[in-house]
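One chain comes next, on its own, written out as structure tokens in the form predicted on its own.
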Amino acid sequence: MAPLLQVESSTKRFGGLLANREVSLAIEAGEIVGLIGPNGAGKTTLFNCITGYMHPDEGRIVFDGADVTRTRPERICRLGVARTWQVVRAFGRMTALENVVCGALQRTNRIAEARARAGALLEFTELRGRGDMPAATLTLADKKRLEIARALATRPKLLLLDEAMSGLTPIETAAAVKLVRRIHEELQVTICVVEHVMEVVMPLSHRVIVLDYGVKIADGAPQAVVRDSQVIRAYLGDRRAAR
């Protein structure tokens, strides 16, 4: 069977800067894939190209058999790709419930059905009791859960999480990891996670892909990736890699 997502030699330039250079990868249905790399490695740019907020200058992106290389974000979302953002983008003046209703309306034009879906997802993401609160008043951890709930409301096949655990306390991070596992196991959603914390990504991911300066330098099982000399050099520098 073809992969759920296939990125073929995707290149994205910003003037003279190559943010992604001939990046190729595949994500199979049912996987949790970690996408890691130092700051500026091109991870968010790749997410932007996959979801249609940017278009690659070269290469091709195929999702669930459809070429989405030049497709608009709302169309890609309807095909089954949802995402969260590196900087939380909740609608601050709207309630938590209304934020999730916005996602649910991607799949239905019935307000009652959208509200029911949103309420169930607030419960699933452990935001019960916060539905009537303005999103701006939520804690950072709850805002990140709210973004996940809104993304899930679109009924995705593939969920892209862009640093959904950054800035959280260790207890909040552990709860977020548990939520990601529940999404994968109970909702059967394929997941790609961008995170900087190795201790989070490695135990969570079935496979890890590493970008450095816009180039894919590793792709494999977590145990193999952490021993890869190129990965060690990218994170720790030449001297530490040699040691």
Partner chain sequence: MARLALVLGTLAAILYPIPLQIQGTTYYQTVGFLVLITAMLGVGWNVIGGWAGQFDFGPQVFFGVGAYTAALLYVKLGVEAWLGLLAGVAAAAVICAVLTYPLTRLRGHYFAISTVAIWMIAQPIGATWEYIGAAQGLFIPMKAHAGIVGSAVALQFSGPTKALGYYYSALVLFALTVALMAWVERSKLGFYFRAIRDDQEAAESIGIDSRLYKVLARSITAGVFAAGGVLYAFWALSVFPEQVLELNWSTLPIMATVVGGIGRLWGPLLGAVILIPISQIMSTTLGTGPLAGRGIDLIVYGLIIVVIAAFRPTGLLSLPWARWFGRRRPAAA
Given for the second form:
Amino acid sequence: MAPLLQVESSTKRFGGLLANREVSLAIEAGEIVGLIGPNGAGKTTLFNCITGYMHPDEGRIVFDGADVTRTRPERICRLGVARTWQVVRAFGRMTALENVVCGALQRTNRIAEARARAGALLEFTELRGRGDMPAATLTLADKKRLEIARALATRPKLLLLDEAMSGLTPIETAAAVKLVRRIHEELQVTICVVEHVMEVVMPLSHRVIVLDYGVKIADGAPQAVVRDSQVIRAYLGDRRAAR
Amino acid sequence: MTELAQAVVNGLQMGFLYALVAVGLTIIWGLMEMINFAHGEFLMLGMFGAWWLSAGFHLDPLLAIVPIALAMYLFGMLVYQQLMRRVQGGDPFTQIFATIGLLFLLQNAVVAGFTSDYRFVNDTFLQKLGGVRLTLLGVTFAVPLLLAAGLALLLFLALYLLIERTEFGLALQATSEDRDAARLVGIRPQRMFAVAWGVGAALVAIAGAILVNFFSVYPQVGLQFTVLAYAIVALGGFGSILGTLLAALLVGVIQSVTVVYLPPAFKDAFVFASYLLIGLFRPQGLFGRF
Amino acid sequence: MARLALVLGTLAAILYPIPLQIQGTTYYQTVGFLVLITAMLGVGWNVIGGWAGQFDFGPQVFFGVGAYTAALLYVKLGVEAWLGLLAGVAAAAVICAVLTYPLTRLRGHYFAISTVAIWMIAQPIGATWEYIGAAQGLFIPMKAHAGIVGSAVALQFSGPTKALGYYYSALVLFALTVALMAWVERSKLGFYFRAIRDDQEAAESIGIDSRLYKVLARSITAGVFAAGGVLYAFWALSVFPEQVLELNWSTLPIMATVVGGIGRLWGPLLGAVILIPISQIMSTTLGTGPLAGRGIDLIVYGLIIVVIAAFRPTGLLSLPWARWFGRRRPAAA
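Since the one above is the form predicted on its own, can you give the form predicted in complex with the partner chain too?
To see the whole picture, the full complex is given below, headed by that same chain.
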């Protein structure tokens, strides 16, 4: 069976800077994939290309059998890709519930149905009781959960989480990891997480892909990637040396 | 062919004056990101001030530039401190609301003082040179307009140096980039905003004192210039001083070339049609920084 | 609480002109007409400005499109006003959609100037196009109508009941507009508009076609402005460029919306009830007598606006609505 998402030697330049160079990867349905790399490695650029906010200069992106290389974000969402943002982007002046209703309206035109689904997702993401609060007044951890709930409301097949755990306290991070596992198990959603905190990604992911300076340098089981000499040099090496 | 060349030359000369009209808005709107619907009214005050000093005290509008610039600098600071500072933190629409009120107030204060009649200045220095023309390759340069354009260009360059080369200019730019960071390095943002309003008002009033040599003055004269100034600032790519100059020259040329082929009523329409056309291909303005 | 206010407000709006009419005054009916037209335009502008959060300074173009469409149909083909109104609304919505779609590539201030650009281009077209009467415009001839019903059907009132007739016509149109916009606000459209206002990229990430919904929002606004334009044209018995393409047709509704609460369904009505009578009273008291024509009324009006702005730092958006109307949160928030 063809993978759910296939990126074929995608290249993205900004002026002279090569943000992604011939990156190829595949994500199978049912996986949790970790996408890691130091800051500036091109992870978010890759996310932006997959979700249609940018288009690769060269290469091809195929999702669920459809070529989405030049497709706009809203169409990619309709095909079944949802994402969250590195810097949270909740609809600040709308309530938490209304945020999720907007997502649910992707699959229904009936407000009552969308509200019911939104309520259920707030429950699922443990935001019950926050539904009537304007999103701008939520804590960072709650905003991140809200973004996940809003993304899930669009009934994605693939969920891309961009640093869903950065800036959280250790307790909040543990809860977020638990939430990601529950999304995978209970909702059967394929997940790709971008993190630069390795300690979070390793136990969570079935497979880890490492980017460095826009190039994919490793792709495999977490244990194997940790032992990869290139990865250690490019990424872990710096960190270990610093400690 | 000569007709077209003449139109381009006339347009360029007007363009320098437009640049001076618009650059005050570049600072207030482009750099400081505040909306001023009364920009044209500042211009009108400058024109009226020059007319009043000329008719009542026989002060030439070119000399009147000095007192008018000073008065309008103070007035711009006053407007910021008493009105705009208060609406600054809120919804941008509140700034629109406040400056529309200001527009009503200023326009009608002048109506109350001087009625809505059209006024002209007489026997000014530039007008006395009216008959003097230079001809170059079949294109005629009217010396008064040429001098005015030259003066506008000089002022413009001075402003450019002020913003780009002095410590004050850097502080202004820093405030527009990031107010909190500016505060950390010891810049007082409120002070910078006030000065920006003062400089913006003074510049557009100077433009008024120059324009009064060529145009009649009446209390409602401002709106047409406000609209043009917004188009110029947007075309120039917000906050780019040099972009403003180039956009203003372009606008001047578009206007005067349009008039060669179409009724004068269309001259502003063509400026805006060009804006739309350019906008569709360069959504960030002609000379946008990003 | 809110329902009671609605019932009382409706009753007051219906009943207040009656004793005045019996006394033989028509002035306050005309003021009421202007309040309602401004409020209605404000409710329409709220869709693009308040909900979709886009700076639109050019809706007066569609006020003109509506007025001209209905007037042309009436003068050239004898089509009745209310049918002309429907045609005007449809024409404005379609023209707006066609013009706006390419403009949605532009964002923020660039989009704002592009809406002004369309207005700047529409003005000389209106002033030079012979078919629509160029600068002279079109005159809408009065026809004889059988009684009140005939007048109401034709949207033509004259004599002592002119002001009253147009007041009630405006009330009907205002009520229709509010009802429609209340529906829009609760529908998918309302949610999507506000999502785009709060964060366009995030809206796109959940499948919202931001360009399409901006066009829809602006076309709804255009439709409301067109309806207002038709009503105004039949009241003024004429349509000409300087009158229907006047900048005030956008600034007044925008100011009413800002005063009353941007993004709130009833905000524009509150704002219009505050702003329009002030300007009317100013012009009848200070605008007459020895100082007539000296703009004293507009000075005071400008001062009032400046003072309102200066002493409500975040605009009047911060009016303590919740305290006034109990704990119930207005649906628009």
